[in-house]
Every structure is written in structure tokens, then in C-alpha cells.
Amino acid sequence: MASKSFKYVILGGGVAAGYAAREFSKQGVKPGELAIISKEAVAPYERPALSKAYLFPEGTARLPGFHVCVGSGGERLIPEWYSEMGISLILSTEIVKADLSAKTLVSAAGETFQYEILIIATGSTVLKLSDFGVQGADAKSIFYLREIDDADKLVEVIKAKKGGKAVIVGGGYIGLELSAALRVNNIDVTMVYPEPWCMPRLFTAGIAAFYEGYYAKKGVNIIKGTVAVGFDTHENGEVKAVKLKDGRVLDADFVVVGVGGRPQISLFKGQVEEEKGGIKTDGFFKTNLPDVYAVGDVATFPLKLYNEIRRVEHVDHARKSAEQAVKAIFASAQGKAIDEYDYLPYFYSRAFDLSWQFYGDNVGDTVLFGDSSPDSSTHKFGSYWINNGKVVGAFLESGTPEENKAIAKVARVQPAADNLEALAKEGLTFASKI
């Protein structure tokens, strides 16, 4: 097959690719210079919608409604936008070989793509129960959620199993958001996870107690401290029960698994430097190869605020790292300098009528403030993390836009806090004074 050549290639068609494309357009990329190569069949979209409004019975999200860059309040980049900008959107194309020294990518169909500058934006892939050798993990009616095709399968099963039973394996982001979405669809939900409380990578026991209590009130059955070790199936191969390590057996019409992800970097093994499970970059997302950049989930980068190297899996970082890399590419070509990436870690979630935001670092001592009772009518509460006498992280449930800005400022400024008891009493007032 004939090869195609581009000045710039973005490999991956997720959130980062879409935001990078917008920044290329802002920087004045010429028609024909840029291509996005994606194994997905659709133009870049805001992935968080898949675990939220895409599954709602009412007010449902569908493309083209959530193409990037609507997630940050920007223009929606529908497929026609890429054509108008002269950007080649090469979809349904899986790259199976990358030769970075020859600046060549080869697709599963044998197409060859050459580039001058490459942005790796391949994101993460889901961990599957079969990766852990779980018996029966290849049964029908076991679902994962990463791409729009996965979400479409979930929509189908929700309709087909109306009022049925679902088991959610995992108590992190996906587990919590999907449990809520399934309950809204009147599915009987049991959530199973091995940790002592939900979302343990971020939540303290105090924060988690609120969400577990609230979910229980909404009818979600929570089983902690055990894992799925096998599945029983009907004659047609569909799941009928989930076997737990503690001996319990749960009836299930379908199962959704959310046990984490893994950055997709295998194509580049031995060709770029790696660190902490990702591709090592500088503060401009340049790898050790001068014409290769890595952004989003796959990049391990200098987190200036904490003077350490980190990899961050979140949509906010995917957007901002993509924009930074493109700005750096153009600045370098023009002999200009831009500031290094100075990221404030940010995570958020929405489920039921809840909405939380977290900024900063979750290390050190913690204080819980506000009303964290699951029976509360306001749900407004939060937490601060205090390390070496400074507030380094802040979490808030049901905050107003102004209150969320205030806790973000606290995490960025890192004000002194010696008296934890006084800080807990002050609560949001402390943030509003910074």
C-alpha cells in the first residue's frame, strides 16, 4: 500500500487528540499538515460522558452532542470541523507497529504513515478480569467501559434486562458512576470491591462513609473486602451468577467491571524512555526523542508543584497536557520559549444529585468539615489534607462554582495550618479567606 506523509501525526483519538487538534488550529497549522489516527470509528469526544449522561434514561447524551471541546465550555469539533481545517481524521485504523527511528507507523491493514513530529495520545486500556485469571471471565454479559462501543453495549443490556440484577466489580470511579447510572435505570445493583472503603486512592474513610451511606439509601447493595473469583453461566453463555472469594454467590443478569486501566505504550517499548509505568517526558511533554511527544494518560511528567515525577489519569490533564505539547512544538519551531507545565491535580465526579471536586495532593493528615451525614439535605462537606504544616489538598462535595474555586486556590497556595481542630471548625471559611 502507498504510504501517506504528514508533518504532524497525533496517534490516538481520545480527549487529548481533540484538544491538541484545536490548539494546532489556533497555532496556525496549514491544511494537509496534521493527521489524527484513531482506532475508534468516531471523531474525538468527551469520554467522561460515557459513564454519566450517555446511560441516562432521560436527558441522554449522544454524539454529536459531546464531541470535544464542549467539556471545557469550548466549540464542539464535529467531524466537518476537521475537514474545514484541512486536518486528516483517519478513523477505524489500528496502528500495530511504530518505528520511531524511521518516523513510520504501520496499520493493521498494512497502511504506512510517515511523520516529522509525533504526539502519542494513545490513552489507557481497561484491565480485564481475564488478565487476573478469573474463572469464566470471558462469559457473555460481562462488560467494560472505555470507548463509545462499550457504552452502546451497556445501553443495549440496560434495555434488554429492564428491572434486572447487575453486579459491579470495583469500587473506584467507574464502579461509583456506573452504580448510580444503573440505579437511575431501575436496575438492582450490587457493588463488590476488596478494599475497606470505596475510591481508596482518593477518599478517606470519612469521605467514603458518606458515599457508601448515600448509595445504600439509593438502593445500591455494597459488599466490601472481597473479590469476584468466578462466574456461573446459562446455556447460552450469559452470566447468571458471580462467585465471591468469601463464598457468597450473587445472582446477576449482567456484570460491569471497573478495576483500573493500563497506559497503552507497548508499541513504543524500547524506543522511548519510560518511568512510573508511562513514557517519560519533560515539562513540555517532549520525550527523549526530539520529535516525539507524549500526552495524557501515557505521559510521566514533572509535577512542578510537588517537585516530583508523576503520571496522571484524568480528563483535565489530558486536555491541558495536549495543549501544552502543541504550544511547545510551535514555540520550538519559532525559536520562542514557553513556561513549563505547572499542573494542579484535579479530579471530579458526578453521580445521582451529587458532585464533588478535589484539588492538590492527598497526602498527610486529614480533617473532615461540614455535614457529612448521608441523611443530610444539603450534602455539603469537605476535607483538607495537611502535610508538613501546610494544606496541600482540598475536597468538596456539592460546592458552588465560587467555593470550588476557593478550594482550588487553597491547594495551589498551600497555606499554613497548625491547628487541625480549628481548621475543621473553620471549614470552607478557611478557603474563602485565602
Contents of the next structure:
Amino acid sequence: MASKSFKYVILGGGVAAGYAAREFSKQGVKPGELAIISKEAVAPYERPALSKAYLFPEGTARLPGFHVCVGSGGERLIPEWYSEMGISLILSTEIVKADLSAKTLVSAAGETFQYEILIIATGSTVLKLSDFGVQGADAKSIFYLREIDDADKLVEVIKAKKGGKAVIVGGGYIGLELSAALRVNNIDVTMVYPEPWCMPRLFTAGIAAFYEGYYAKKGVNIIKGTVAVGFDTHENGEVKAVKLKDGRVLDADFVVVGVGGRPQISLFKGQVEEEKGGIKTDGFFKTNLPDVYAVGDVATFPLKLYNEIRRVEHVDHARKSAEQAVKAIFASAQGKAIDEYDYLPYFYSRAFDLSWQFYGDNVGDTVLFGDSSPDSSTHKFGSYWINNGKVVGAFLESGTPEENKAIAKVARVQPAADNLEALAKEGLTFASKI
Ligand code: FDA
Ligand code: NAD
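Can you now output the form predicted together with nicotinamide-adenine-dinucleotide (NAD)? The one shown was the form predicted alone.
The complete assembly is shown below, putting the previous chain first.
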């Protein structure tokens, strides 16, 4: 079988890979030196579009419209860009074996790739209900969403089951974005999740109450505090109903599951140091192995601001970590130093006509400000997190660009706040004064 050799290989062709490629080109990579190997059939794209405009009936997003780096206002890298740069885009190629000591990767088709420097950018994979042994979880018409092929299957089922019923399992990012996208397509939607409120890993009860109320107004049925324990199927194997632990049975024409992700690092087990479920890196995304870097969802890195090491599964970090790793690779080759990664966590979501941003850390006491009633005409409300007398995190729904900048600054500067009642009253004014 064929063997190819490159100075640099990026394994994975998602968000981090695309932003890394742009940085390689800025740093002056030479034609023939860099390859991106991806099991997806398309050039790197902005993955967040898949749970949003890709599914909309109007204003639909399709490639090449959302290739990286349009998501952050940058140049759109269409497949021709890679060929012009002399970057090998090796698509539809799954790596099934990695030998980090021999610096060799082997594809499912048996092709071998050698590298001098490797950047691991394999992202996450979805957790499946079959992983938890849920009865009937392999029925047809149960869908997950991670890659563009998954999104295409959803587009097909939305068309095929027009006006039908869907059950969404999970109350996190996928659950909230997909239930909105399906409602916009006139599907009858019921969400099911085990926790007392949606998005518990970020939302407070007060924040969640707004979204749950708003979703209910949009016609989404919400069932909390229980899980799917099995599925009934038609004779053709398609799902007919979802059985819940509390005994309820929900009719369904199809099901979408979003019960979390897991970093794809199994290829490297035992070969590289791991921590907190990811590949451990330093502030330059270098692993414990010389010449192996890890970026995006798979990296567990030092979060300087909090003096902690963490993994982050969001697009802004995927972009920035990729750029940092490439800058570090070139600096080290030139014997220069760059600053350590100093990341301010930033997460966001959009659904219906809503749009929120969060910056910082969601630890400590919280205050809610603004009008958080689901009936509010502005939808403008937010929350601060206060830890050890300092504001460490800020959330804002329906903020203007200036207001979002102001809450980002608060999370970075961490101003003191002793009186929580006064902070709640001041609301956004507090942020705009920092
Ligand atoms: P990413 O998953 O983008 O790419 C990994 C790539 O590696 C894929 O192309 C995969 O096929 C490939 N790969 C893996 N194993 C391989 C192998 N063995 N051989 C070859 N190729 C392999 N975040 C946010 O902040 N705001 C948002 O709105 C959203 N929205 C959103 C929607 C949806 C549907 C998803 C799934 C995720 C989001 N996210 C998000 C999260 C964000 O997209 C995510 O954190 C980044 O895509 C991570 O970038 P990576 O490059 O690390 O992985
Ligand atoms: P998530 O971690 O956001 O949510 C998982 C949810 O699954 C939990 O909140 C819980 O409600 C639910 N759950 C867990 N076990 C369950 C069970 N047995 N039955 C029913 N529900 C159960 O994960 P996700 O929503 O699947 O998202 C996957 C990945 O995609 C994450 O990395 C996420 O960051 C990313 N993503 C991010 C965005 C964004 O940032 N806007 C959007 C979409 C996806």
C-alpha cells in the first residue's frame, strides 16, 4: 500500500484543522509540507451551522457557504484554497492506527502517512443510547448530530416526516438547538431530559426558566426528570414510540438524541499522557511527546486565568487553540518564544430568535438581572457569577455587540462585587462601567 510523508500532519478535518491551516499559511508553510487527514468528505467547515441554519427551511446554509473561517468573520477557505497553498486535503480517509513512536498513521484502506510533527484535532464523538444499553436504541429513525452526513440525514427525515412528531432526548446544547430547528420546520416536538432544568452544566434555574417558558410558548413540550428507557418500533424497524422511565410512552416518527460527547482519543491510548478525559497539553498545546500537539475538543490544557487545567468543547477555543499550536510550532523552529495560551472561556448559542453569550466561569453565587420573563418583549436579561467577592462569569441573552463586549470584559477583569442585591439592580450598567 502507498505511503506518503509530510513535515506536518493535522489529524482531523474539523474546525481546529481549518483554523490551523490558515495559521500555517500565515506562518509561511511551503507547498507539500502540510496535510490534513479527515474522515469527512468535505473541507473544514464551521460545525455550529449544522444545528442551526443547515436545518432551517428558509435561509438554509449549505457548503461551500460555511467553510472556515467565516464563523469568526475571516476568509472562507474553499477546497481550491488548499490546493493553491499546496496543502494536501486528504478527505474520506479514516485513520485507524496511530504509532506515535514511529510517527506513522494508517488509514482504514491501509495507506500509511508519516509526519515529523503531528497535530491531533480529532474532536468529539457523540455518546449513543446504545452505549448505555437502552432497549431498542438501534432502531431506524433515531438520529445523532456531529458531522455533515448526520445533518444530511436529519434534513431528509424532516422532509419525509413533514408535520410529524419528534422526541428529542437530552436537554443540553443539541437538545435546545435541535428542538428549536425542528419546531421551525413545523414538527411537533417533545424534549425529554433527566435534570430539573435544561442545560444544567451552564444555566442556573433562573436562566433555564426563561428558555423553558419561551420554548413552551413556541409549542415545544418539555418533560423533565426522566429518561428514555426503550423504543417501540414498526415492522420496518422505524421507531414508533419512546418509553420513559416514569412509565409514559410518547409517540414518535423520529427521535434526535443529544446526550453528550466524548473526545476521540482512543487511537492514542497508552501512547500519550491524558488528563480529565482529554490529551494533556501545555499552554502551547504540546503534549508530553516531542512533536505531537493536541488542539480543540481533545486538549486538556492549562486555563491560566483560573490556574486550572480544563478541556473545552466549544468552537471559539477550537479556533484559538489551533492558532496557538501553529504559532508555537513555528516559533520553536525559529528559537523564539510566544506567550502561553491565556483563554477566556466563551460559549454561545442561538435558537428561534434568541441568542445568548457567556464568558468566564460559572462558579459561586449568582444574580439574575433584566427582564427574564418568557413573555418579555425584549428578552434582554442576564446573570453574573460571583466567587470570592469577584464577578467571574457573565451571561447575556439578546445583547448588542457592545453589551456582549462589556460582559466579556467583566469576566476577564473580575471586578469586586460585595453587594449582590445592588449588582442585580445595576444589571448591565455594572458591566458597561468596567
Ligand atoms: P471537530 O469535531 O470540529 O473536528 C474533528 C474532525 O476530526 C472531524 O472532521 C472528524 O471527522 C475528524 N476525525 C476524527 N477522528 C478521525 C480519524 N480517526 N481519522 C480521520 N479523521 C478523524 N460550539 C460553540 O461554541 N457554539 C456553537 O454554536 C456550537 N454548535 C455546535 C453544533 C454542533 C452540531 C456540534 C456537533 C458542535 C457544536 N459546537 C458549538 C461545538 C464545536 O463545534 C466544537 O467544539 C468544535 O467543532 C471542535 O473542533 P475540533 O476541530 O476539535 O473538532
Ligand atoms: P451536552 O453535554 O450539552 O448535553 C447533554 C445533555 O444530555 C444533558 O444536559 C442531559 O440533559 C442529557 N442527558 C444525559 N444523559 C441522558 C439520558 N440518559 N437521557 C436523556 N438525557 C440525558 O451535550 P450535547 O447537547 O449532546 O452536545 C454535544 C457536543 O456538542 C458538546 O460538546 C457540545 O458542547 C457541542 N455543542 C455545542 C453547541 C454550542 O456551544 N452552542 C451546540 C451544539 C453542540
